[in-house]
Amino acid sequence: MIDRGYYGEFGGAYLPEILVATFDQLVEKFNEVKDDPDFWREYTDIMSTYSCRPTPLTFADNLTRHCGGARIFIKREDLNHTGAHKANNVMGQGLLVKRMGKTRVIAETGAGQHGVATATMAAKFGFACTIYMGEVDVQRQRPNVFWMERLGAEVVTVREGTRILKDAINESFRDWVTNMDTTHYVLGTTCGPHPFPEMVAYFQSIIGKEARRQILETENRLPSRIYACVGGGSNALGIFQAFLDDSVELVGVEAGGKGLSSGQHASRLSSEDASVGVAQGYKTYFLQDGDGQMKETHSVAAGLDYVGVSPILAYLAATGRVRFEAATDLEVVEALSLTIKKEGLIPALESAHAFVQAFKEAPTLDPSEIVIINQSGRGDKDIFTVADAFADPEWQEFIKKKAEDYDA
């Protein structure tokens, strides 16, 4: 599939000359460790002793009865350290940074989960850390900003452009150009120039390897379908990779926002609003206008409003191996509420997109069939965003009273 960082026509490394040597070093080191069984053992050891892996595969008996049809299992990445799948990637890149002898890491973040995970990894390994975050996301993810700063990271608010994830990535690259001798950019998703899509997918593959082993051990069969939300694509590729060679249908669910016809969404592969272009060092589908200017995106979930998508997923969509759907904000809130009430689980708003599509399709399948939903993160730590999505009047009154207390 990979040819110098290309997946079909997608991917590549479109770099300014000043970054070429840094990327050459990164490619060399990554190729060295990915072929080293000792490195993978070191990685899985730290993930088991520090990050609670393997995460469980939970049978959702109440949701199964409620939906009818296929039996529903949930891969519990919400129980991973820092509350999401993001720790898988950052801990792996942290071990790589140690081998490269660098002392500082930088990262972008949208929902804040990657930022918290990177700050955690930096604290664990003793790196200096700077996190870039769009001003819009800083406001809606303030609790995550608080924890990043407590972990010792400097959080830089990005006030340019649309002030969301795309702009945080741009600022991260600007920092890296200036400080590349001492600094590694811990890109958080399967996007960007080669080797980042392959590297992030490599570390996230631990999800699918576990899920495949777990479902075979408990059910002695593979699932019919697997559902995962898709922003950049790291959690989806994390679970999909282990099943690419099987007759398992893989379903990625993007942010439908206020509806695909509204123009206020972040659906690249499940809508007709995206086109192929080159930006931020790689080639993929972007939500862009005829002049190549990036459009504004919208999602109730801060982690899904990225303007592009993984070149690996673009390739898998083009070849028909992965099917892509979209879930609206309203559907997401309803699915989140149902999951909380039926299973006592609190998916992140991002993860709830996958639940939406699974709930639509499970009733159409035979009761002998199995589906897996990847719960990529937990929602309880994103209480401000979740509470706003529910428009809970008691919560709003609580926040109003808190604001009055601070003003007093």
Given for the second form:
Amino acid sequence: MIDRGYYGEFGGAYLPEILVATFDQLVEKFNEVKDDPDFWREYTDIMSTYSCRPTPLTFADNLTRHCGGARIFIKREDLNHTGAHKANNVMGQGLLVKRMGKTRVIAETGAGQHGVATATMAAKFGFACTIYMGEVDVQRQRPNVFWMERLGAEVVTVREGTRILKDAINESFRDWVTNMDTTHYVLGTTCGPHPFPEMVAYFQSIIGKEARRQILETENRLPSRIYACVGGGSNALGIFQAFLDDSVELVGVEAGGKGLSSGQHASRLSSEDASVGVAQGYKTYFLQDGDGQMKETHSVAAGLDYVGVSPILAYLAATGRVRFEAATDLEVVEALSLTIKKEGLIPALESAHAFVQAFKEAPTLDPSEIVIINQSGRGDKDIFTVADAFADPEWQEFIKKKAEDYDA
Amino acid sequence: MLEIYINNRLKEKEILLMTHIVLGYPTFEASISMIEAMVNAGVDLMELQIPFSEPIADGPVILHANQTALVGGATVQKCIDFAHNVSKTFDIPFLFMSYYNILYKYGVERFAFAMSRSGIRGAIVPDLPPEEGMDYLKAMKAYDLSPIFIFSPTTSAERMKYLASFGRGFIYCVARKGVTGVETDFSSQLEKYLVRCRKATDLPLALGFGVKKRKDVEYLTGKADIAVVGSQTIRLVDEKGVDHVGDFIKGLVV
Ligand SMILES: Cc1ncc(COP(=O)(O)O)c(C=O)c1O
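If the structure you just shared is the form predicted on its own, then what does the corresponding form predicted together with its partner chain look like?
Once more the chain from above appears, this time first in line as the rest of the complex follows.
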């Protein structure tokens, strides 16, 4: 084993022996490309011709007026190809897979965004592709399952455990320990054994590099605060990294679910309910019981509904560099609704968590100040969940009619 | 010491048999019946798995057993108390098998102390390579317990030596890639792998993953020192019930 990947006491590589050689190869290849300026050029090239990088930084004038405080800017990761920041990581790892000469990719997915991004990359690069997705998430993010299958991926429904993101990760590892010779596991967030947290954060760092340049170009000053939602932590670290040395307050927003006191949430760093443990190959804060058994989590947003959190963020929480807050399901739907009406933007339910906290704090800041919200993805995929949240009667009629048509 | 027991036993038998059960699966009463049947059938040592919610190295059969045991209320303390009883009752060495979080949350040093007090002789922790396991190794040493390390077909000769330098009791050689409970091809490739393992260490070699029938144990005789039977017993319990365990194990003893 080459390098351990610790951030303070968090991180590491708690690997079954069978995977050690595979990780050694991955660490070696990743270090090779990290030191190769041609690789980053190849990466930014493909992100600007195949996806929409640089993504814009949008001034939200209506929301700014509505909140009445700091000026609100939105980093538009929703404008990436496939509709979320996930593409940044996936295309980077895809280029790495080509260099390693592997022919098949696998991935876990919660919201389905990472699965769609991986299936898209596999289609473009000509890899075989299998996506693992919990049964609960297959139900709530069905449109993404449809697209993954159209893209040629095999989607495996995971019926073990809590049947959500963490269980999909376990199944991906079980596939990988069998097929590592041909297969790379495209882990979708800044979690798991080293080098995944570092590698995914590296590819996502393109978000913050752009955002920092953009705000300096247009406003000639840095923002006071940056807000990002936190599932595993990849979009948050993506935008935060470029500002770590600046006096910019960084705010990660976790899934508050039905409220922190309800116990039904996925707040690992903003609640008192999580403790340090080791699972899925790394050490971080997990929502677990006293025996170390992982608990069930809850969020309206499948992509945030996860028991662990990036070891890099656990470290930045411990040092106080990043502040963590939680947004409840109800607050999220409200913020989503407001953003759609005021700005004509449709954030993913995940991203809407960041909007909640920004809307709470912007009014307390001076109008000369700036805040940036990272809109990690677009919300089209959430049409069923959002329609249910709004209890839209006409939509329900439409679905019933559609079902009748199929039966006819 | 575990090595001494194993080496003495190997003077009487060409190959030893180690079995594996998940504590509390299907119930703790069933666990006791299984252990009794296994010991009576001539098993030489046993792995007692403390269930964990995320057993990533295990396949569907053992995964399901872990989950069922947890739903049935198997706590870590219950497992330790149970093991204490078992080691007093039966005269073979027992080992714990579990994932690192179980030890970590219990307190690694406290866990080692509990093992020692309960008469458990060693532990297999598949997601804890020595690089991450310095606290664990220290505690195991302090209580004179055997940390069992794992070789796999993808492990280099150099790394085998490195792993063996931390191991005591025996080395657990995983027969193939993949998770527990999948078919293994008992072929010349496996033999070559075992030769590689033998070169790397003087510790006895156990071979596990996919051992299911007498022919497999016969094949391993002379190539490994211990045959490990895991998922197959659980599969048998699922399909036919606990009563069939004794005869199944008797049929494996060569
Ligand atoms: C749009 C969107 N945002 C955020 C996330 C959460 O992941 P991370 O915290 O790694 O950014 C997801 C995950 O599925 C997502 O789809």
